[in-house]
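There is one chain below, alone, in structure tokens, taken in the form predicted on its own.
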Amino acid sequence: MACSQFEYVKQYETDDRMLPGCWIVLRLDGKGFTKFCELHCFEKPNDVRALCLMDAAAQAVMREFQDIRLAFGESDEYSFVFPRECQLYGRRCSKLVSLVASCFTASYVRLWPQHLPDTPLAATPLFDARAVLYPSDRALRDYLSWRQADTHINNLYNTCFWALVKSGKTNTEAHTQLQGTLADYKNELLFSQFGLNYNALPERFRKGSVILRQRVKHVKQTADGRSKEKERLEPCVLHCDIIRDHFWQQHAELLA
């Protein structure tokens, strides 16, 4: 494009580029998801056609960028992290955070029909997203624990509300009665009053959703009408635990 008179506004633009050799974690959260669940009548406390849908969904943002090495979500939220040696986009933060966060909105609004097609999407679902840089390999693994304990707290503390308030008490009764309350006290809350063990409950629940590449078989009909099947990478969800060391030892790549 040829110089013109005009040209001196990219002065104006700010150099964004993070930081080299940190590991860049991009995380996204639904906004004002407590009322979109409501307006949906997402079950409670977890709607696993929901939950689905944002696995789903950060499954199509891991086949977009190729540079993700996995990512972990939890209710209305998806971290993504990028590796140490990133180079996509020159590491500009508001490039990356504005094309992860509009391609993971664009396929919840695409899927949704697959996975809630008795529900007719009614409002416009929005995705804040940040970008937070993590010196060290035991920085991001303690980010990602942060994250999974999270999940455990906030089902604990559903699982418990929503059976004191389908038991017929308000949710002020039930935010009131569990205020303050350790898990010992709510698990067994849940086991004497609603005969439920909370860890028989899924680990999708509990542990949230961790999604890395993994190798898979396809099979594929070749001109002469024979099968030969073939080997990929692609983005698989799990629930596991991520905190101990055993998820880590066993893949040991994904720190490589």
Given for the second form:
Amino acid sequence: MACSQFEYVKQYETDDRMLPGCWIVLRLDGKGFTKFCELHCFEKPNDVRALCLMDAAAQAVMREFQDIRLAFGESDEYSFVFPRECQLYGRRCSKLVSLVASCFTASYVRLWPQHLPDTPLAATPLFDARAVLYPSDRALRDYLSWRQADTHINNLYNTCFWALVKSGKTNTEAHTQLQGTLADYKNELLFSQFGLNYNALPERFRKGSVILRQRVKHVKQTADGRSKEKERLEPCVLHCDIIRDHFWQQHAELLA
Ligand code: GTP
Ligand code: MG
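Could you output the structure for the form predicted together with guanosine-5'-triphosphate (GTP), given that the previous block was the form predicted on its own?
Now the full complex is given, and it begins with the chain already shown.
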């Protein structure tokens, strides 16, 4: 073969198959989204249109990659969980990371006009991606708890920060007032100064988004023109606590 003299270069490709038996988590994060959100005048601290777009892009990823067991998203990031026994692309890291990142990014761009019809996309959204392996169910749960706790901490801080700024404080003044304060102080500040009950804010903002495959009824036309109700598994978005045991007891199949 004419090309055989060149084939040795293939040996330089690294074998990046990920350890067997571990949960695979792929986490994507928007690059420079502080600027990207400013540029598109996203509502502060939470723009429900932008968050729904993130969820829709993640649902598209879950439709493309049926192996994904669940996903969790907040702000400009999304984590996708592949099961321990997953054999997709031989568990090759670069293959999985690049495919999921490009599927998410392309879906984000494709679905943008549906979610922000009055805002032209004025920059190229980019998402970095990494794979992390978790050897136990406990470690996977702790990872997801960490992301949801982060959602809560960031959202409480950002809600206070933007309430102070909207009330006339400069960014520096707002930051100084909040620096080192505990959750109780921030809750009290929102309630006493802005009449806001933090716990009454939408769960989407406080808890982020979890996507699971759930049975959804749909109507199918049969060949003879009749309609028949069928069920299929669809990636559905929930906004609920995933730190406590209750969620995992209710969805025992996730860790099975
Ligand atoms: P890199 O990830 O390091 O590239 O930086 P980044 O600018 O993307 O910051 P990071 O990922 O740490 O944080 C996400 C940024 O997105 C924060 O600045 C958030 O304020 C912003 N962001 C995410 N969701 C929203 C939203 O709904 N509204 C607004 N206004 N900003 C948002
Ligand atoms: Mg980011």
